[in-house]
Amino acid sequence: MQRTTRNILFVSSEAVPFAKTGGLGDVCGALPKILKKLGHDVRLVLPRYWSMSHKAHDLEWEVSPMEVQMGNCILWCGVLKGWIEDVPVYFIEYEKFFGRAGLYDDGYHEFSDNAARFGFFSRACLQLCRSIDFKPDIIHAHDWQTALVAPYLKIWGSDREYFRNTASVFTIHNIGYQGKFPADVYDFLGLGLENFTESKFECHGRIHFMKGAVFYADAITTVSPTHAEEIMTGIGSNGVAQYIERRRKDVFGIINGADYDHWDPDNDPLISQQYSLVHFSGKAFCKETLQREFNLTVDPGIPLIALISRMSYQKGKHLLIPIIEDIVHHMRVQFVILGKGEKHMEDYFGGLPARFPGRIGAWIGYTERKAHVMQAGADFLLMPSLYEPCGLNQIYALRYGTIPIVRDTGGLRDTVIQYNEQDGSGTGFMFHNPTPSAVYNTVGWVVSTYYDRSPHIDAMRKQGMGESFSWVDSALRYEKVYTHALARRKVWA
């Protein structure tokens, strides 16, 4: 049966090699080229933020000025064009909005004009479509940054007949940062009193960007099918349940893929040396490798635990403070830690190298290098997180034959296999509660096994090295998804 090809326009806030903080970064990165190599027409835009240089990615001009119409007035902008491979990417050029250090904080505060910053971007993305005369059948949006794509789509009076074909698919990526802001600029967005209501944008006088795109998207995504319940939950919504759950028709959960062109033992070139299942000698050499980068005692049998994430509340890494201590005083482990991000985590996990010499690394910042590294070099991988919607790294980390420690929630649970002790099979460790006590029991489980139990460990690492989180599978289902929003669109015309 002949497949339908589409015209499909990506809008993100970040994208890799471009911009990445996060997961969406490496969804944003990876998807496009996976669906243009299905036969779409996909392109993606982004703005252009002031550590993309011109030079180093090869930007030139596409449209020079473009006007951009907002509730109260005109803004006009540039538009620059890249690619990541053969998509071609468009990124808007404000300087006001995007030409500062950081994308949406400064390092320790959101900037106080994000509303209008990415309010504006999503109206320019629309306007880029009249500019460059595409018309796409599906603008895919992710998170709260874009989320008024698809409230503009249907309630801007000059684009409602430009795109009365175009459906809006929007992807919830982080359920914990959904864009609430202060109402003083609503006009400037330019989104209609009539719909400053409980049901679309208003949440205790305050404007909430995602809530209007559950309202308004013709399709709802999250990146994993248990996640995808969990949103629509009391417990996993974080209070955007109840309107996610009257769409529950239009919720999808799809498994984020791995881009295993950039993250494979195999052919990956920023690692020591390259291995894979069938010739598995090298991780010995990349554990060896790690141990000196972040100045641990360099030996073979001690297990090594990575944590690679953002130091907040959400990652879980709160849960490590009040026992990391007694772990290292009361088990043969070391640690090594990357991540940024809360200040107060920050301070303690940084300090805790020279406490611990040998037996704790420590990176504050975010290298790609050293997320290579340690994916390769370590034995196992702890992500102690309190809500997961899908998680990449325990992907990654799967294929480099280091088993990850997670807890049992979202795509942590659609990913990992639970360990059995009767026959080892399994491709990780999990816990459910989300406590201290939780974390060291499980901690001691693994490292009981690693030295009492080793074949287990061995078989786990081949199991684990052996599963294949295609982006080609997620793609097929992102298709049907986009039929359904297609059909779905066809209500609101």
Given for the second form:
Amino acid sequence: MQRTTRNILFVSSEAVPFAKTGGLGDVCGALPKILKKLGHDVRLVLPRYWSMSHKAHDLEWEVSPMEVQMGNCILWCGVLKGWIEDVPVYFIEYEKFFGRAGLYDDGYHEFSDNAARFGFFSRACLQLCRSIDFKPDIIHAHDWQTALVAPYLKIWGSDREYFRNTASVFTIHNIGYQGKFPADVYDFLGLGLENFTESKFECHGRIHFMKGAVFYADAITTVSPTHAEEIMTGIGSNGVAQYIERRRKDVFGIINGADYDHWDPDNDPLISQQYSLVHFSGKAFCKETLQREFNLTVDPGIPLIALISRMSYQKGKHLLIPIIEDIVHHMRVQFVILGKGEKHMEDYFGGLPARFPGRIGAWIGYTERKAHVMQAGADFLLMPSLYEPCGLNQIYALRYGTIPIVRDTGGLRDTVIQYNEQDGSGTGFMFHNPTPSAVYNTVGWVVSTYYDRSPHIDAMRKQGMGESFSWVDSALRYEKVYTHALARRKVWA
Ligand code: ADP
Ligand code: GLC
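Other form of same protein, the form predicted together with alpha-D-glucopyranose, not the form predicted on its own:
Every chain and every other molecule in the complex is listed next, the one we just looked at coming first.
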């Protein structure tokens, strides 16, 4: 069948290699490249954060100055241009909003002007299209930071003609962050007083970015089929289920792919020895390297469990706090922990290595290298998430022969196959209840399997390494969503 190629503008607040605080950056760095390979004219827009230097990232001026009309004023910004492989990336440069350390917060508190920063960014993306004369068929926006793109496309009169045939797709990566702000920024955003209603932007007297996108976008996606169902039910939606449910016909769940150019032990330059399903012996050396790097007792025979994630409630690390000491007292197991986030969790986990030398290692912070070294060296990856729209780390873990231990939710359910004790099949261990005792019992199950049924562990590693979460499959699904969105756009117009 003949495929239609389209003009697609990706609008995001993060994309690897320029800016990343989590999986959003991985996805927005990878998916445009694949869509480009499929023949589309894809371009990406990011804010130009303070951390991006012209020199290091080879950025050049594209437009300067560019006028951006907000609701009650005009702002003047600049636009730089760089590349991710052959995908052009435009950077909106506006010192007052983005010339500071941190993407959304200063490490302790969210920036108080986030609504204005990202509302402006969303407007600027539309202005950019006009300035460089790029008429997108699709604008694909991600999470609350760019949630206003879809509304602006439909309620900003002066743009109406230019974007008459442009449809919007809004992807929810993390429903825990919806963009709720005091309403005093509403005039600046210029969304129209008539739209400050409960079904669109208003939420208990505040402005709610994500609700606005859910109302106006031509299609809404999230990053796994199970999570798509979850966000339309009360339990999984963090309060917005009723609005998303109204759009059920336009809601799609598409699982993320993995960028195996970056996450494959067979060609990973960041690990101490490369390995694959066929040549697996390198993994043992990676385990030894990891044990040394985190000052653990070097022992090939002890199960080693890694945690690689933001220290937030979403990731369920707090479930471990009441039980990790009991686990280490009662089971012969080691832990390595990487991440930053909630201060009390950083303090707690950061203090464990001194109290359990040789058994628990921790690095409070995040480096890409350590994440790779841990994926390669660990036997297991623990993700007790309360909710997980997709989750990339368990997908990477599978490829590294590191067995995921996950809670049965969202994308974790869609990517991990439960271990079957009868025949050793499956790719991971899954538990249901978000409680410390469920985590404790599951780790007990894992450890006993490691010691008592080691052929099953080998079989699971192999089965997991054979799985493939290809971005091409996901990109082909997005193409279908784009077609759906364009059809819906016609009805709206
Ligand atoms: P999320 O996006 O919810 O953090 P994902 O599993 O989708 O979860 O993506 C995690 C990605 O972020 C992985 O590439 C992982 O290596 C990386 N990562 C994990 N912890 C951190 C952290 N504290 N800071 C930045 N990136 C992190
Ligand atoms: C979010 C989710 C995560 C998902 C990532 C990329 O931050 O928490 O589950 O994998 O976005 O889509």
